[in-house]
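Presented below, as structure tokens, is a lone chain in the form predicted on its own.
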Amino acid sequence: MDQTSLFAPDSPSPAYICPFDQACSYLDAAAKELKLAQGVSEILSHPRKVVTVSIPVKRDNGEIQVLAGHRVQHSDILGPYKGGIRFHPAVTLREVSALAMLMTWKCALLGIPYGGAKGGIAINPKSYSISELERISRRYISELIKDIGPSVDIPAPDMGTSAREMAWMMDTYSVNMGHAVPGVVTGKPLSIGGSLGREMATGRGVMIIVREALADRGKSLSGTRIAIQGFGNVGGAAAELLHQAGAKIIAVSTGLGGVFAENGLDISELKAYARENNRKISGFPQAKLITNPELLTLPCDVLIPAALENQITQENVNQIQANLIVEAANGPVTLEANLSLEARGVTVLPDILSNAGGVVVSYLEWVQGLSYLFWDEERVNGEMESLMVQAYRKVMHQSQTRKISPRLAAYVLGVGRVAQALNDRGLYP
């Protein structure tokens, strides 16, 4: 499908992979499998909506200065707009597209009630103080208020952002509301209306799919040797829930580099340390230095790319040697890097299966507010637990019974729920 009239490239870079068309590949995939019409196609390649905004700033010493902040809302077929905020110097308005794109498949995967969006600044926020980030949060909000909302569309935190800023978004649009509304966004601290569970979410989804994973194959958690690129809200997460599962945690990265233990990693004692070192882990005691690349091509049985997109290409695939690839970021795997693994019999378990846990949780969060009733955190986990495992037999069914890969079997489900509603609610006018 040809994007081009939307969007202008993000780099000439012959080597570049654009994430947009990527998720229009995968798009295109699903759609031959389910023999679309090619006019539902076409619908669901475009998003509804691409916002941007200019969100001038002042900073500490004065200075004035103007940033793009981008708000892409793919579908709202199934139900409002729901996706993370970014703030990351590669955002890119191709790249919030392709993860719009995304969410809305992986909320219908999931069966959620939601259809996709994203949005993101391209700031590092290491460069701004806590107020600085505070009137950037709050302008960018301000700046989209007219197009978000409880029943429109439901932010979230992302690549750094965090609860903080959350609740700021959500002060600032209660203000201009006149009264609090909690419901604007999830991920809030729990002082203003946020769900129990919400911090670890996304990385025990992670640990659920890779505990069903193995299941299949007549194995447990127990022992199982286990790769994760990134040790930050999602990393950290599945690290620490997977090691108390029983599994050997034999290496961690973060951007900085990582750690590795043949017989395996202590990930509490490996917290505690980054807690006390500024977050970095390469000083750690009885564990061996190891660079990002490295840790992808360890010998493991299960590799967790949980770090940035475009991570195993087309250059190192053929050295890795897990058997099994549970993706916790999003796009860490290329579509031609994917295609080569399938080939060697590797299973791929995707990114719109694998990282969930924290839209559902997010989900759960936005019921819990709209309610105004809470839930304690051993029901928020059992109610997210069953819709992955829910969704993850549902994949490996449709898998099997279509003889496709477990990435393509997701797609198929997910395209095809936002297909049939669309079907089913028709075209206006």
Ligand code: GLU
The other form holds:
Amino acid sequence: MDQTSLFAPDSPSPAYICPFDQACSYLDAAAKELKLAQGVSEILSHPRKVVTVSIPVKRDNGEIQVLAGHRVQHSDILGPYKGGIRFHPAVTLREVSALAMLMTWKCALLGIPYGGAKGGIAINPKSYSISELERISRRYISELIKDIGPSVDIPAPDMGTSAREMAWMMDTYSVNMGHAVPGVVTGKPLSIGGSLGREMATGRGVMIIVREALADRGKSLSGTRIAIQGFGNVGGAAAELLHQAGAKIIAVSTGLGGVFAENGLDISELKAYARENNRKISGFPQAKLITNPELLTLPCDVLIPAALENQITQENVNQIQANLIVEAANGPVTLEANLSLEARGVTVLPDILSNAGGVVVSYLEWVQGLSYLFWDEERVNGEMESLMVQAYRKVMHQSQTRKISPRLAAYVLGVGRVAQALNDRGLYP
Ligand code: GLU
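Mind giving me the form predicted together with the named molecule, seeing as the form predicted on its own was just shown?
To see the whole picture, the full complex is given below, headed by that same chain.
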């Protein structure tokens, strides 16, 4: 068996930080602040259902490979399970379990009627052909067919997946049901019931949160110096929208490294350059090469980690110079690093708030599909913006009145809403 197998070890290096333990620590802190009864936090610290399936896939050379696919359904107390499916080499069951829990708090915080889930397969999608990816996506969904559905569990894109994979998944589910079921996934292509605005939604949500946080400090986006780790679906969209709004994007990066320009990068030119150069940004004229670790420690006003987990850790936290960090990735700041930043007065706006734009527009896509009425992009963006701004204000209000960090405040709101629903629904039997 290779590293993609079901029993792959979770701990590739001694510096490993267990994402599920981290997620539970945040839950514990919120439970303590809310004075939740022991039984309530006990229930919420366990996923309701954990599914791992084997996915036999025929490679283009005729070889058969068996991959492990996970889907973790953390909570459906507030509505159907909701969350993305990632194709990434770092996927493990613990990571997916942690991310499923984050989805529960994210949906609750934003006030959308979903629970939380996440799925994933530990592959590097770049090592597979398009037809292999199609076979993997279809077999994964067919193995999970009894566990998903438009009122049960609604997958969406995440790292390494996009509208293309959602279309294959929707088709596989529909063929098995005998009729088209567009509501089984969100983030679909427009041709089969996707929503305008979905592709840029997570990045747009990040831009809104940065704008609101600056406004609270009496500043505007115009001229604000921002460094963004990541230039994919989230980082790339955030960079574009922030640049359009007048911010100076001084650095962005991909997994291979980044580029830096003291006076700001022209993001539309950089995007065109990346398109022409097979997604490489390193040779972009008028910009200096920098590494990912260097990008994080640049002097700037706002730092947006929009790539992987555990990027700001005990190792580099003292070198961070930004005094506002907006988490566009899930879990880019570790628990300890977060405490050090708080102690230094650095504001960290947490993932469950800052990157919620994607799931909010997924919700709007699902609502449009259920009502058979499709909206223009302005309406979609407007509805999303109003939910994001409301959530931001609630988090800041909670943070100020309870004298707690915005992260803990966001958890208090998300966990509190789920705990209230759990209490009202009662325990069966
Ligand atoms: N994968 C995105 C997230 O982590 C979107 C999930 C969704 O749209 O359901 O929030």
